[in-house]
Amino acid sequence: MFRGQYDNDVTVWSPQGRLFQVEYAMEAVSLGTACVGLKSKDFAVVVGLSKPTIEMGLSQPKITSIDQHVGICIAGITADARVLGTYLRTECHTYKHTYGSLYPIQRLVNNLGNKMQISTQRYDRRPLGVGLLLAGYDDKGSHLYQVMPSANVFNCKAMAIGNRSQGARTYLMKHQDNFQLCSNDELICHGIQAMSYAASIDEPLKLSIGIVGKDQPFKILTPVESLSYQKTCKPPDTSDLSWFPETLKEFDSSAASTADSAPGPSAPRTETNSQPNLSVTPKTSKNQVDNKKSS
């Protein structure tokens, strides 16, 4: 049946019991460029694609400050982030004014859900084309939690949002058990990693990268200190790296147990090539190689 007849307003039930409206906007995040965030015990990170600038005549943001302990990444319709970022705003001075004190991320994110909802069920309304990636630090830890167009709220260890964003959620789940006890550095570089698997090849890494922590106030890097992060932390299958975290080097194990395998005299140990190769070398399976003989 033609979804013509039911799209057109949200409190509109197809027969199948669908909204189309609410799943339109839930298309339009994953249409945008995407956002990846994580957490550890002290530390949370949110890292943002950004679209070449020659695609566009203005920068938008994709990573914006609330307050001194919370900011957000965003992924799909900048005008509606405004809205939700205007709005996280204003509760957050209120709160300050009123109380004296930080907003607690758990209430601030419940509110903002209840907010969103509003849009999915009034035909005066429509919903908020706009996913993002909230991270914030209070007195009960770190916080990462990913807020949807349906108005669902995730409390997250990791995520990743956007276009072409699940080869990043792969690598996130692939690693999670390693980002609790990560450092800021050791987090903001499996960020890149992650968002690595999310690019583009053929455009240029424009990363935006925001942190916020125990006694680190939240910041949005600068696009010198985000550069100076993406040559030290490159992806995993480069040789040329001068430092790396200590919980990614199992990207080594696998290369170094090849190196030990192979027959024929090792080379010597020299000054130059003292410091380890972390490059991966893809293994070949006997199908491929029965296939480049056949051929």
Given for the second form:
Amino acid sequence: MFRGQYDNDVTVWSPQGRLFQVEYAMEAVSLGTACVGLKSKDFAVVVGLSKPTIEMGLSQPKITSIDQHVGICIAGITADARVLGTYLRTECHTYKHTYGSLYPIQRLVNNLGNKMQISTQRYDRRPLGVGLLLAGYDDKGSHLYQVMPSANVFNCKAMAIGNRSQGARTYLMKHQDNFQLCSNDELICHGIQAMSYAASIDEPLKLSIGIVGKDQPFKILTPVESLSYQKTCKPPDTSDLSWFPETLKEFDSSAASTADSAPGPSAPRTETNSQPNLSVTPKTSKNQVDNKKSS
Amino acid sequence: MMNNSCAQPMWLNGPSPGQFYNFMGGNNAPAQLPRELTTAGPYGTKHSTAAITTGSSVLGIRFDKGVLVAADTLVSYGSLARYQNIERVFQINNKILLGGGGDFADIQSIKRSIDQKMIEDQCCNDGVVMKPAELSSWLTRVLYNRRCRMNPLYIDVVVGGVDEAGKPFLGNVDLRGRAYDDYVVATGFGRHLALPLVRERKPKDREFTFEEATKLIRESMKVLYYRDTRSLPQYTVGICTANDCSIKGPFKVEENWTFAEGVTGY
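Please give the corresponding structure for the form predicted in complex with its partner chain, as opposed to the form predicted on its own shown earlier.
Let us now look at the entire complex, which starts with that chain.
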């Protein structure tokens, strides 16, 4: 990836008007495992795909809570994310001490964006190699923000970032009109299903799920809870593959076998569904992300 | 062969004899002490120990849909009724009223800080408006901080208003950062004279109505005028509800001194 003399320094423009160092930092996000976030009127959910960075090891935390009304899901360099998490947590804490109330989400992410922007404009800094999905709930309702290493901050209805997240984004794009009125359970199910398109098919999904909303402080579901959600959530309507990403089609062995056409993800299902990527039997992961720093 | 004449001196970057090593590596330079603590001279800085130009009572009453904050328009210089037409109830934003008692210069000072905060709020352009409870909390921090620096602001303020849901808030913060909120708060002599009058009329099972609150303000301001020597028969009232936040007045106290003829024994 030779970009000539224009990528040595974050402060140097390429003649095409690009900042290569910043773009490289964006690549660090797609090395991390996928994160999916989506929101309804009253709830915001983030789902992270955890993979152990070493076999037998514990996976790095994908989701961290910031305050009772904010949580983040991270993709990229975990160490950088920890710095951001500490910053956000300190900000929220200071705000709460000073004003006795919760930090307004939009102001929080804007301040975060301003802080991150500095490192994209100084030769002695580097952009943080981490992307965030920030879920929060405040007086103005539920919020989902995407924060990028380029210090862009986007207010999203739903978003997926990280490794192989395109499949999840396609799912979210297709279903985005339904999210607004979803209950919290339906929202989590949509998140799990979106994530199933970002994960490889030959291993069980190990998900961390965080939810925040009206009368619901930010909560990271326990492994038992998230497994039970994975069990009860219906698999995506596999008979309709028209929108299914071409690249993933060949992996989907169960497309023909599951022919359940009942609409909506809300109906709980007790029997274990047959789609392998939603199976909960523990298996050793073979498909590791080669960058061990990323989570 | 080593050339000893060019040898580097040992212990570079170390502390000079008798000094301590700076383990922070210069990253955290010690914060400069505030100027109020570093004034040269035999006595250093002398902080004010009393209010000079003072406002007297402020009275706030919360009712079911909002708050009323009233204060007379007098700013005294000691016992001299020096400035007789100064409003002491301020509108902070569309949701907050502030009534100031105590040293009027300090009130103006804190008012300027608050106005600056409101401008910063607007600069964010995110539709977030400060709530009265937040301002009250912030004032607590500021005033307590000043107290800890042995340089308090000699003020006693009433903060009132409504939040986004239209829920009224009424609180009081004083010069030490002590704070409480209630359906009626008062500063200065109003705490002795007006507070009991209002509490006496409070129905146990409900909040005041707007009519009750206005009537109580009118009566209390009259009592305060009759019995507080640092007061005037003229006052302004701030009213804050979900739809309206403004300062009304000045109003006149209905005074009647005919009874004075019968007063004897002084």
